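In the block that follows, a single chain appears as C-alpha coordinates, in the form predicted on its own.
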Amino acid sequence: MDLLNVNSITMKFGGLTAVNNFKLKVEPGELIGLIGPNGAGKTTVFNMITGLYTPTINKIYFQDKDITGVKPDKIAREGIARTFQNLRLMDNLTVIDNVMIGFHLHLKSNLVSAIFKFPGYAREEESIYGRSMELLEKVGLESYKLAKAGSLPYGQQRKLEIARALATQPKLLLLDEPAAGMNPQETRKLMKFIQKIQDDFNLTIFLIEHDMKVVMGICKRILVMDYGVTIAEGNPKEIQNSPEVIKAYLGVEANYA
(Lines of atoms letter the chains of each structure in order from A and count residues from 1; the text may use other names and numbers.)
(Lines give C-alpha, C1' and ligand atoms only; values in the text may rest on other atoms or scores of the structure.)
(Ligands and ions follow the chains in the order given, each with its own letter.)
Protein backbone atom coordinates (compact mmCIF):
# COMPACT_ATOMS: atom_id res chain seq x y z
CA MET A 1 0.00 0.00 0.00
CA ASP A 2 1.26 3.48 -0.89
CA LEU A 3 1.64 5.79 2.07
CA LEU A 4 0.81 8.83 -0.06
CA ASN A 5 -0.94 8.94 -3.42
CA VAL A 6 -1.14 12.34 -5.08
CA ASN A 7 -3.52 11.70 -7.95
CA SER A 8 -2.72 14.14 -10.80
CA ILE A 9 -3.68 17.26 -8.87
CA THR A 10 -3.98 20.74 -10.35
CA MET A 11 -4.06 24.04 -8.46
CA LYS A 12 -5.42 27.17 -10.07
CA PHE A 13 -5.56 30.69 -8.66
CA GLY A 14 -8.01 32.54 -10.86
CA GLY A 15 -6.60 32.28 -14.36
CA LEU A 16 -3.16 31.17 -13.18
CA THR A 17 -2.31 27.47 -13.04
CA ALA A 18 0.30 27.15 -10.29
CA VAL A 19 0.53 23.33 -10.43
CA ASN A 20 -0.66 21.22 -13.33
CA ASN A 21 -1.29 17.48 -13.20
CA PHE A 22 1.15 16.72 -10.38
CA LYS A 23 1.27 13.04 -9.51
CA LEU A 24 3.28 11.16 -6.92
CA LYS A 25 3.15 7.83 -5.14
CA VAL A 26 5.23 7.47 -2.00
CA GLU A 27 6.01 4.15 -0.35
CA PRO A 28 6.80 3.86 3.38
CA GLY A 29 10.45 4.50 4.17
CA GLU A 30 11.31 6.59 1.11
CA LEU A 31 13.33 9.82 1.15
CA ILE A 32 12.23 11.85 -1.86
CA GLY A 33 13.36 15.26 -3.08
CA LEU A 34 11.41 17.90 -5.00
CA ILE A 35 13.46 20.52 -6.80
CA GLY A 36 12.96 23.26 -9.38
CA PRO A 37 13.55 26.95 -10.02
CA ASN A 38 11.85 29.58 -7.88
CA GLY A 39 8.14 29.79 -8.67
CA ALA A 40 8.00 26.27 -10.06
CA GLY A 41 5.11 25.29 -7.76
CA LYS A 42 6.97 23.19 -5.19
CA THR A 43 5.61 24.82 -2.02
CA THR A 44 2.12 24.85 -3.56
CA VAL A 45 2.38 21.06 -3.76
CA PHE A 46 3.28 20.92 -0.06
CA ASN A 47 0.43 23.28 0.77
CA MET A 48 -2.06 21.01 -0.97
CA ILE A 49 -0.78 17.87 0.75
CA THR A 50 -0.97 19.53 4.18
CA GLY A 51 -4.40 21.11 3.72
CA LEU A 52 -3.48 24.77 3.35
CA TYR A 53 -4.81 24.63 -0.21
CA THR A 54 -7.49 22.42 -1.74
CA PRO A 55 -6.60 21.16 -5.23
CA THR A 56 -8.77 22.57 -7.98
CA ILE A 57 -8.76 19.20 -9.71
CA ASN A 58 -8.40 15.62 -8.37
CA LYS A 59 -7.56 14.05 -5.02
CA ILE A 60 -4.86 13.29 -2.48
CA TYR A 61 -4.86 10.04 -0.51
CA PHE A 62 -2.89 9.23 2.64
CA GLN A 63 -2.92 5.59 3.73
CA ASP A 64 -5.80 5.08 1.26
CA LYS A 65 -7.85 7.82 2.95
CA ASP A 66 -9.01 10.85 0.97
CA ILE A 67 -7.48 13.92 2.67
CA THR A 68 -8.29 16.41 -0.09
CA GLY A 69 -9.29 19.71 1.49
CA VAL A 70 -9.09 18.36 5.05
CA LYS A 71 -8.02 21.02 7.56
CA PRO A 72 -4.30 21.16 8.41
CA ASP A 73 -4.73 20.16 12.07
CA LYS A 74 -6.68 17.05 11.10
CA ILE A 75 -4.11 16.13 8.46
CA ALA A 76 -1.42 16.46 11.14
CA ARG A 77 -3.40 14.08 13.37
CA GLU A 78 -3.55 11.62 10.47
CA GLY A 79 0.26 11.52 10.48
CA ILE A 80 1.61 14.21 8.14
CA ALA A 81 3.89 16.90 9.60
CA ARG A 82 5.81 19.68 7.92
CA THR A 83 8.32 22.44 8.41
CA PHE A 84 8.40 25.75 6.55
CA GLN A 85 10.98 27.59 4.50
CA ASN A 86 10.74 30.49 6.95
CA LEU A 87 11.14 29.38 10.56
CA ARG A 88 7.90 29.35 12.55
CA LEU A 89 9.16 28.81 16.07
CA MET A 90 7.73 30.41 19.18
CA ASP A 91 10.84 32.53 19.70
CA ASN A 92 9.97 33.72 23.22
CA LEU A 93 9.16 30.25 24.52
CA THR A 94 11.77 27.78 25.67
CA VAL A 95 13.03 24.96 23.51
CA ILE A 96 11.15 22.35 25.51
CA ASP A 97 7.93 24.39 25.37
CA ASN A 98 8.18 24.47 21.59
CA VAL A 99 8.45 20.70 21.49
CA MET A 100 5.61 20.22 23.97
CA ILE A 101 3.36 22.24 21.64
CA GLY A 102 3.84 19.49 19.07
CA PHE A 103 2.82 16.77 21.51
CA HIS A 104 -0.31 18.76 22.43
CA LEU A 105 -1.77 17.83 19.04
CA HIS A 106 -2.73 14.45 20.53
CA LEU A 107 -3.76 15.75 23.96
CA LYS A 108 -6.90 13.97 25.18
CA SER A 109 -7.89 16.49 27.86
CA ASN A 110 -10.22 19.31 26.82
CA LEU A 111 -9.98 23.05 27.41
CA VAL A 112 -12.00 22.91 30.65
CA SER A 113 -9.57 20.35 32.09
CA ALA A 114 -6.67 22.62 31.21
CA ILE A 115 -8.24 25.75 32.70
CA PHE A 116 -9.13 24.09 36.01
CA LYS A 117 -6.01 21.91 36.12
CA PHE A 118 -7.91 18.66 36.58
CA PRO A 119 -5.76 15.66 37.59
CA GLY A 120 -6.10 14.02 34.16
CA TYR A 121 -4.70 17.09 32.46
CA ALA A 122 -1.83 17.34 34.95
CA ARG A 123 -0.88 13.71 34.30
CA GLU A 124 -0.91 14.28 30.56
CA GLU A 125 1.24 17.40 30.90
CA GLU A 126 3.75 15.47 33.01
CA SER A 127 3.85 12.69 30.42
CA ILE A 128 4.32 15.19 27.58
CA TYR A 129 7.18 16.87 29.44
CA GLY A 130 8.95 13.53 29.82
CA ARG A 131 8.42 12.60 26.18
CA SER A 132 9.62 16.04 25.10
CA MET A 133 12.83 15.56 27.05
CA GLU A 134 13.35 12.17 25.44
CA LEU A 135 12.86 13.71 22.01
CA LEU A 136 15.30 16.53 22.74
CA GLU A 137 17.88 13.97 23.78
CA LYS A 138 17.38 12.00 20.57
CA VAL A 139 17.93 15.08 18.40
CA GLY A 140 20.80 16.47 20.49
CA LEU A 141 19.05 19.56 21.87
CA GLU A 142 18.67 18.56 25.51
CA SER A 143 21.31 21.06 26.66
CA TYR A 144 19.20 23.89 25.21
CA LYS A 145 15.92 22.84 26.87
CA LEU A 146 15.47 26.03 28.94
CA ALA A 147 16.90 28.43 26.37
CA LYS A 148 14.56 30.71 24.43
CA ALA A 149 14.04 29.27 20.96
CA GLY A 150 14.93 32.59 19.36
CA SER A 151 18.35 32.63 21.06
CA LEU A 152 19.55 29.39 19.46
CA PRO A 153 22.10 29.37 16.63
CA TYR A 154 20.35 29.24 13.27
CA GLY A 155 21.22 25.61 12.57
CA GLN A 156 19.86 24.56 15.94
CA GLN A 157 16.66 26.51 15.31
CA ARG A 158 16.17 24.50 12.13
CA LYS A 159 16.72 21.32 14.11
CA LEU A 160 14.22 22.47 16.76
CA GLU A 161 11.55 23.10 14.13
CA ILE A 162 12.05 19.55 12.88
CA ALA A 163 11.91 18.24 16.46
CA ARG A 164 8.59 20.01 17.02
CA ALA A 165 7.26 18.38 13.85
CA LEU A 166 8.48 14.99 15.14
CA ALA A 167 6.53 15.58 18.35
CA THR A 168 3.29 15.30 16.37
CA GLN A 169 4.29 11.65 15.76
CA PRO A 170 4.19 11.73 11.95
CA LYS A 171 4.49 8.90 9.49
CA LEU A 172 5.29 11.34 6.68
CA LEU A 173 7.50 14.38 7.26
CA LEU A 174 7.58 17.22 4.72
CA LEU A 175 10.61 19.49 4.91
CA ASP A 176 10.44 22.80 3.02
CA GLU A 177 14.00 23.93 2.29
CA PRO A 178 15.54 22.73 5.57
CA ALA A 179 19.02 23.90 4.51
CA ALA A 180 17.94 27.46 3.66
CA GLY A 181 20.32 29.99 5.17
CA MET A 182 22.83 27.41 6.37
CA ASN A 183 26.57 27.49 5.80
CA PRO A 184 28.34 24.41 4.32
CA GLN A 185 29.25 22.97 7.72
CA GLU A 186 25.68 23.31 9.02
CA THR A 187 24.38 21.78 5.80
CA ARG A 188 26.57 18.69 6.18
CA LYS A 189 25.34 18.24 9.74
CA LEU A 190 21.75 18.66 8.58
CA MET A 191 22.14 15.92 5.96
CA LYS A 192 23.33 13.47 8.61
CA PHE A 193 20.56 14.63 10.94
CA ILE A 194 17.83 13.99 8.36
CA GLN A 195 19.15 10.50 7.66
CA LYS A 196 19.39 9.80 11.40
CA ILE A 197 15.83 10.85 12.22
CA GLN A 198 14.51 8.86 9.28
CA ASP A 199 16.06 5.74 10.78
CA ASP A 200 15.36 6.55 14.44
CA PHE A 201 11.71 7.49 13.92
CA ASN A 202 10.89 5.13 11.04
CA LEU A 203 9.93 8.07 8.85
CA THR A 204 9.07 8.67 5.25
CA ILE A 205 10.48 12.04 4.18
CA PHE A 206 9.56 14.30 1.28
CA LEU A 207 11.67 17.45 1.00
CA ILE A 208 11.99 20.59 -1.08
CA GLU A 209 15.52 21.90 -1.34
CA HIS A 210 17.56 24.29 -3.48
CA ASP A 211 20.90 23.00 -2.22
CA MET A 212 21.76 20.30 -4.75
CA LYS A 213 24.37 18.76 -2.45
CA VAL A 214 21.62 17.95 0.01
CA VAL A 215 19.20 16.53 -2.54
CA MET A 216 21.78 14.53 -4.47
CA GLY A 217 23.44 13.37 -1.26
CA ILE A 218 20.48 11.90 0.62
CA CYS A 219 17.52 11.42 -1.75
CA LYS A 220 17.10 8.17 -3.65
CA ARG A 221 14.36 9.61 -5.88
CA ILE A 222 14.00 13.17 -7.12
CA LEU A 223 11.22 15.03 -8.92
CA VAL A 224 11.86 18.24 -10.84
CA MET A 225 9.21 20.92 -11.44
CA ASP A 226 9.24 23.91 -13.76
CA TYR A 227 6.33 26.29 -14.35
CA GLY A 228 3.99 24.06 -12.34
CA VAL A 229 4.75 20.91 -14.33
CA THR A 230 6.88 17.87 -13.45
CA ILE A 231 9.60 17.74 -16.10
CA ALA A 232 11.72 14.89 -14.76
CA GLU A 233 11.79 12.10 -12.18
CA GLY A 234 14.54 9.65 -11.35
CA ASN A 235 17.57 8.88 -9.22
CA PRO A 236 20.27 11.53 -8.65
CA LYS A 237 22.40 10.46 -11.62
CA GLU A 238 19.43 10.50 -13.99
CA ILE A 239 18.40 13.96 -12.80
CA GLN A 240 21.92 15.37 -13.13
CA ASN A 241 22.08 14.17 -16.74
CA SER A 242 18.56 15.18 -17.77
CA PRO A 243 18.53 17.73 -20.66
CA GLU A 244 15.15 19.04 -19.45
CA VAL A 245 16.54 19.72 -15.98
CA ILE A 246 19.67 21.40 -17.33
CA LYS A 247 17.53 23.63 -19.54
CA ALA A 248 15.21 24.55 -16.65
CA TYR A 249 18.09 25.57 -14.40
CA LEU A 250 20.48 27.10 -16.91
CA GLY A 251 18.07 28.30 -19.58
CA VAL A 252 20.06 26.53 -22.31
CA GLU A 253 19.77 23.31 -24.23
CA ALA A 254 22.03 20.53 -23.02
CA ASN A 255 24.86 19.77 -25.44
CA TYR A 256 26.64 16.45 -25.05
CA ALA A 257 28.45 16.56 -28.42
Ligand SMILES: Nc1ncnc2c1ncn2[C@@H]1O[C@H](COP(=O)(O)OP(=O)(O)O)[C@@H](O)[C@H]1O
Second form
Amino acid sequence: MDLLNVNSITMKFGGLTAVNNFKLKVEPGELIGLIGPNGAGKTTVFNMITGLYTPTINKIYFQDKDITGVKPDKIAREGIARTFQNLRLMDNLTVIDNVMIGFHLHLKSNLVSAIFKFPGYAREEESIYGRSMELLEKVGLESYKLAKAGSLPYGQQRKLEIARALATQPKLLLLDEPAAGMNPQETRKLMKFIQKIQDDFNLTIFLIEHDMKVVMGICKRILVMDYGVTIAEGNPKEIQNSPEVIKAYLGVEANYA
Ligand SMILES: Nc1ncnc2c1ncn2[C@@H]1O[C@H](COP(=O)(O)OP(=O)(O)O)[C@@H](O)[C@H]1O
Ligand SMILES: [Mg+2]
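So the form predicted on its own is up there; where is the form predicted together with the named molecule?
The complete assembly is shown below, putting the previous chain first.
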Protein backbone atom coordinates (compact mmCIF):
# COMPACT_ATOMS: atom_id res chain seq x y z
CA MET A 1 0.00 0.00 0.00
CA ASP A 2 1.22 3.51 -0.78
CA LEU A 3 1.41 5.80 2.19
CA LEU A 4 0.60 8.78 -0.02
CA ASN A 5 -0.84 8.80 -3.50
CA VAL A 6 -1.12 12.17 -5.16
CA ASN A 7 -3.09 11.56 -8.31
CA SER A 8 -2.34 14.19 -10.96
CA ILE A 9 -3.51 17.21 -9.01
CA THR A 10 -3.79 20.66 -10.52
CA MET A 11 -4.13 23.98 -8.68
CA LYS A 12 -5.29 27.08 -10.48
CA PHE A 13 -5.39 30.56 -9.01
CA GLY A 14 -7.53 32.53 -11.43
CA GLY A 15 -5.69 32.38 -14.74
CA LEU A 16 -2.48 31.01 -13.20
CA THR A 17 -1.87 27.26 -13.10
CA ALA A 18 0.45 27.07 -10.06
CA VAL A 19 0.64 23.26 -10.16
CA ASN A 20 -0.17 21.22 -13.23
CA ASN A 21 -0.86 17.48 -13.08
CA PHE A 22 1.38 16.72 -10.10
CA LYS A 23 1.74 12.97 -9.50
CA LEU A 24 3.51 11.21 -6.65
CA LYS A 25 3.30 7.86 -4.90
CA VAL A 26 5.20 7.59 -1.65
CA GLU A 27 6.06 4.33 0.08
CA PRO A 28 6.57 4.14 3.84
CA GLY A 29 10.14 4.93 4.86
CA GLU A 30 11.10 7.05 1.85
CA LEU A 31 12.90 10.39 2.02
CA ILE A 32 11.87 12.26 -1.11
CA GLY A 33 13.13 15.63 -2.25
CA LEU A 34 11.20 18.27 -4.18
CA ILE A 35 13.29 20.98 -5.79
CA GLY A 36 12.77 23.78 -8.24
CA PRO A 37 13.21 27.52 -8.68
CA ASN A 38 11.18 30.06 -6.70
CA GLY A 39 7.56 30.13 -7.83
CA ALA A 40 7.74 26.62 -9.31
CA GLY A 41 4.74 25.44 -7.26
CA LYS A 42 6.49 23.44 -4.51
CA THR A 43 4.76 25.04 -1.52
CA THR A 44 1.42 24.84 -3.32
CA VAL A 45 1.88 21.05 -3.54
CA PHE A 46 2.36 20.94 0.26
CA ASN A 47 -0.62 23.24 0.77
CA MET A 48 -2.82 20.83 -1.15
CA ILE A 49 -1.53 17.74 0.67
CA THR A 50 -2.11 19.37 4.06
CA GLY A 51 -5.61 20.67 3.25
CA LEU A 52 -4.87 24.39 3.08
CA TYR A 53 -5.89 24.33 -0.58
CA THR A 54 -8.25 21.97 -2.36
CA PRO A 55 -6.90 20.95 -5.77
CA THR A 56 -8.89 22.37 -8.67
CA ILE A 57 -8.70 18.94 -10.29
CA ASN A 58 -8.21 15.36 -9.00
CA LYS A 59 -7.50 13.61 -5.70
CA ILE A 60 -5.03 12.91 -2.90
CA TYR A 61 -5.05 9.65 -0.95
CA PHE A 62 -3.31 8.99 2.35
CA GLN A 63 -3.22 5.34 3.40
CA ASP A 64 -5.84 4.70 0.71
CA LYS A 65 -8.21 7.26 2.20
CA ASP A 66 -9.35 10.21 0.09
CA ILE A 67 -8.12 13.33 1.93
CA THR A 68 -8.80 15.82 -0.87
CA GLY A 69 -10.17 19.02 0.63
CA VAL A 70 -10.22 17.63 4.18
CA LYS A 71 -9.56 20.34 6.81
CA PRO A 72 -5.91 20.82 7.91
CA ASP A 73 -6.44 19.81 11.56
CA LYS A 74 -8.16 16.61 10.49
CA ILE A 75 -5.34 15.79 8.06
CA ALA A 76 -2.85 16.41 10.87
CA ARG A 77 -4.72 13.87 12.98
CA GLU A 78 -4.59 11.36 10.12
CA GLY A 79 -0.78 11.52 10.44
CA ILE A 80 0.58 14.24 8.17
CA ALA A 81 2.62 17.02 9.78
CA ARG A 82 4.46 19.89 8.19
CA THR A 83 6.71 22.84 8.78
CA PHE A 84 6.49 26.14 6.92
CA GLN A 85 8.97 28.01 4.78
CA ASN A 86 8.79 30.89 7.29
CA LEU A 87 9.04 29.97 10.95
CA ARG A 88 5.71 29.83 12.75
CA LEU A 89 6.68 29.34 16.38
CA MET A 90 4.99 30.98 19.35
CA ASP A 91 7.96 33.25 20.02
CA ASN A 92 6.85 34.37 23.49
CA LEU A 93 6.15 30.88 24.77
CA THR A 94 8.85 28.60 26.08
CA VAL A 95 10.39 25.83 24.04
CA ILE A 96 8.60 23.15 26.06
CA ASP A 97 5.24 24.94 25.68
CA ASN A 98 5.67 25.05 21.92
CA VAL A 99 6.15 21.29 21.86
CA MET A 100 3.26 20.67 24.28
CA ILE A 101 0.99 22.56 21.88
CA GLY A 102 1.92 20.01 19.25
CA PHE A 103 0.74 17.17 21.49
CA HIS A 104 -2.49 19.01 22.28
CA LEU A 105 -3.23 19.49 18.60
CA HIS A 106 -2.96 15.77 18.15
CA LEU A 107 -5.22 14.79 21.03
CA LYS A 108 -8.33 16.83 20.40
CA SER A 109 -10.00 15.47 23.54
CA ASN A 110 -7.27 17.16 25.52
CA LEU A 111 -8.35 20.59 24.39
CA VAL A 112 -11.89 19.90 25.58
CA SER A 113 -10.72 18.57 28.91
CA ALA A 114 -8.31 21.46 29.22
CA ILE A 115 -11.18 23.91 28.90
CA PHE A 116 -13.54 22.09 31.25
CA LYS A 117 -10.81 20.71 33.53
CA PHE A 118 -12.27 17.22 33.49
CA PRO A 119 -10.96 14.76 36.07
CA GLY A 120 -7.77 13.32 34.74
CA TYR A 121 -6.78 16.56 33.06
CA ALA A 122 -3.83 17.22 35.37
CA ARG A 123 -2.60 13.67 34.87
CA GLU A 124 -2.86 14.01 31.10
CA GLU A 125 -1.08 17.34 31.23
CA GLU A 126 1.71 15.75 33.24
CA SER A 127 2.03 12.94 30.76
CA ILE A 128 2.18 15.41 27.87
CA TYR A 129 4.87 17.33 29.73
CA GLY A 130 6.86 14.13 30.14
CA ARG A 131 6.49 13.19 26.51
CA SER A 132 7.44 16.69 25.41
CA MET A 133 10.60 16.52 27.51
CA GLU A 134 11.44 13.15 25.99
CA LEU A 135 10.99 14.63 22.53
CA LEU A 136 13.21 17.62 23.36
CA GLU A 137 15.90 15.23 24.57
CA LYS A 138 15.68 13.18 21.39
CA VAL A 139 16.18 16.27 19.23
CA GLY A 140 18.83 17.77 21.50
CA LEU A 141 16.92 20.85 22.65
CA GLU A 142 16.43 19.91 26.32
CA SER A 143 18.85 22.55 27.58
CA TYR A 144 16.64 25.25 26.05
CA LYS A 145 13.40 23.95 27.53
CA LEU A 146 12.52 27.08 29.53
CA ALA A 147 13.90 29.61 27.07
CA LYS A 148 11.47 31.69 25.00
CA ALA A 149 11.26 30.13 21.56
CA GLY A 150 11.99 33.50 19.94
CA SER A 151 15.28 33.82 21.83
CA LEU A 152 16.83 30.65 20.38
CA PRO A 153 19.52 30.80 17.71
CA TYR A 154 17.90 30.58 14.30
CA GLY A 155 19.06 27.03 13.56
CA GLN A 156 17.61 25.80 16.86
CA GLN A 157 14.30 27.50 16.12
CA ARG A 158 14.15 25.53 12.89
CA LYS A 159 14.78 22.34 14.89
CA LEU A 160 12.10 23.30 17.39
CA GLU A 161 9.58 23.72 14.62
CA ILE A 162 10.39 20.20 13.47
CA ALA A 163 10.07 18.96 17.07
CA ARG A 164 6.63 20.54 17.35
CA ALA A 165 5.59 18.81 14.14
CA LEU A 166 6.88 15.52 15.57
CA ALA A 167 4.72 16.00 18.66
CA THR A 168 1.65 15.43 16.50
CA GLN A 169 3.04 11.91 15.94
CA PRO A 170 3.04 11.96 12.16
CA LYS A 171 3.70 9.12 9.76
CA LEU A 172 4.48 11.56 6.99
CA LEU A 173 6.48 14.72 7.65
CA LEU A 174 6.56 17.53 5.08
CA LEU A 175 9.43 20.00 5.46
CA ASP A 176 9.22 23.22 3.45
CA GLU A 177 12.74 24.61 2.94
CA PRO A 178 13.92 23.76 6.46
CA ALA A 179 17.40 25.05 5.61
CA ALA A 180 16.21 28.46 4.40
CA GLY A 181 18.43 31.18 5.83
CA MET A 182 21.15 28.78 6.99
CA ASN A 183 24.79 28.80 6.01
CA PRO A 184 26.28 25.69 4.33
CA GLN A 185 27.64 24.29 7.58
CA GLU A 186 24.32 24.70 9.43
CA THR A 187 22.56 23.20 6.43
CA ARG A 188 24.77 20.10 6.50
CA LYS A 189 24.05 19.66 10.21
CA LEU A 190 20.34 20.05 9.65
CA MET A 191 20.34 17.42 6.91
CA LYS A 192 22.08 14.97 9.27
CA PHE A 193 19.44 15.83 11.85
CA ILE A 194 16.66 15.11 9.37
CA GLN A 195 18.16 11.72 8.57
CA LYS A 196 18.45 10.95 12.27
CA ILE A 197 14.84 11.81 13.12
CA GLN A 198 13.68 9.81 10.13
CA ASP A 199 15.29 6.75 11.73
CA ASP A 200 14.39 7.56 15.32
CA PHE A 201 10.73 8.27 14.62
CA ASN A 202 10.17 5.82 11.80
CA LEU A 203 9.13 8.58 9.44
CA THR A 204 8.47 9.07 5.80
CA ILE A 205 9.74 12.49 4.77
CA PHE A 206 8.96 14.76 1.84
CA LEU A 207 11.38 17.68 1.74
CA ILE A 208 11.32 20.90 -0.27
CA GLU A 209 14.61 22.62 -0.98
CA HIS A 210 15.68 25.02 -3.63
CA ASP A 211 19.36 24.18 -3.45
CA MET A 212 19.87 21.06 -5.54
CA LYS A 213 23.11 20.06 -3.80
CA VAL A 214 21.41 19.85 -0.42
CA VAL A 215 18.86 17.22 -1.44
CA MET A 216 21.35 15.27 -3.55
CA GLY A 217 23.13 14.26 -0.37
CA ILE A 218 20.18 12.72 1.45
CA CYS A 219 17.37 11.86 -0.98
CA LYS A 220 17.35 8.73 -3.13
CA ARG A 221 14.41 10.04 -5.10
CA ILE A 222 14.01 13.62 -6.25
CA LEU A 223 11.32 15.49 -8.16
CA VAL A 224 12.03 18.72 -9.97
CA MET A 225 9.34 21.30 -10.69
CA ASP A 226 9.45 24.34 -12.90
CA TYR A 227 6.49 26.60 -13.73
CA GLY A 228 4.06 24.17 -12.03
CA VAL A 229 5.20 21.17 -14.05
CA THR A 230 7.28 18.17 -12.91
CA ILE A 231 10.17 18.33 -15.35
CA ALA A 232 12.21 15.43 -13.94
CA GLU A 233 12.02 12.60 -11.43
CA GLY A 234 14.71 10.13 -10.47
CA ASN A 235 17.78 9.45 -8.37
CA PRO A 236 20.39 12.18 -7.80
CA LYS A 237 22.47 11.09 -10.76
CA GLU A 238 19.51 11.07 -13.14
CA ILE A 239 18.49 14.51 -11.92
CA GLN A 240 21.97 15.95 -12.32
CA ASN A 241 22.14 14.71 -15.91
CA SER A 242 18.66 15.76 -16.94
CA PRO A 243 18.81 18.39 -19.70
CA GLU A 244 15.48 19.89 -18.52
CA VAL A 245 16.85 20.34 -15.02
CA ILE A 246 20.10 21.87 -16.19
CA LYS A 247 18.13 24.29 -18.34
CA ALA A 248 15.75 25.25 -15.52
CA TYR A 249 18.60 25.81 -13.09
CA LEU A 250 20.93 27.62 -15.44
CA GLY A 251 18.01 29.83 -16.42
CA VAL A 252 17.45 30.99 -12.85
CA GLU A 253 20.96 30.90 -11.47
CA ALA A 254 21.09 34.70 -11.27
CA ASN A 255 18.27 34.61 -8.68
CA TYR A 256 20.49 32.77 -6.23
CA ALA A 257 23.57 34.92 -6.53
N1 LIG B 1 -2.92 31.66 -2.66
C2 LIG B 1 -2.41 32.00 -3.84
N3 LIG B 1 -3.07 32.85 -4.66
C4 LIG B 1 -2.56 33.20 -5.87
N5 LIG B 1 -1.38 32.74 -6.35
C6 LIG B 1 -0.69 31.90 -5.57
C7 LIG B 1 -1.15 31.48 -4.27
N8 LIG B 1 -0.24 30.64 -3.74
C9 LIG B 1 0.74 30.53 -4.64
N10 LIG B 1 0.49 31.28 -5.73
C11 LIG B 1 1.32 31.40 -6.94
O12 LIG B 1 1.61 30.08 -7.39
C13 LIG B 1 2.95 30.00 -7.89
C14 LIG B 1 3.69 28.91 -7.12
O15 LIG B 1 3.95 29.38 -5.80
P16 LIG B 1 4.63 28.46 -4.71
O17 LIG B 1 3.94 27.15 -4.65
O18 LIG B 1 4.68 29.24 -3.46
O19 LIG B 1 6.10 28.27 -5.31
P20 LIG B 1 7.44 27.72 -4.65
O21 LIG B 1 7.11 27.19 -3.29
O22 LIG B 1 7.94 26.68 -5.59
O23 LIG B 1 8.37 28.89 -4.60
C24 LIG B 1 3.55 31.37 -7.75
O25 LIG B 1 3.41 32.04 -8.97
C26 LIG B 1 2.69 32.02 -6.68
O27 LIG B 1 2.68 33.42 -6.81
MG1 LIG C 1 7.82 27.75 -1.43
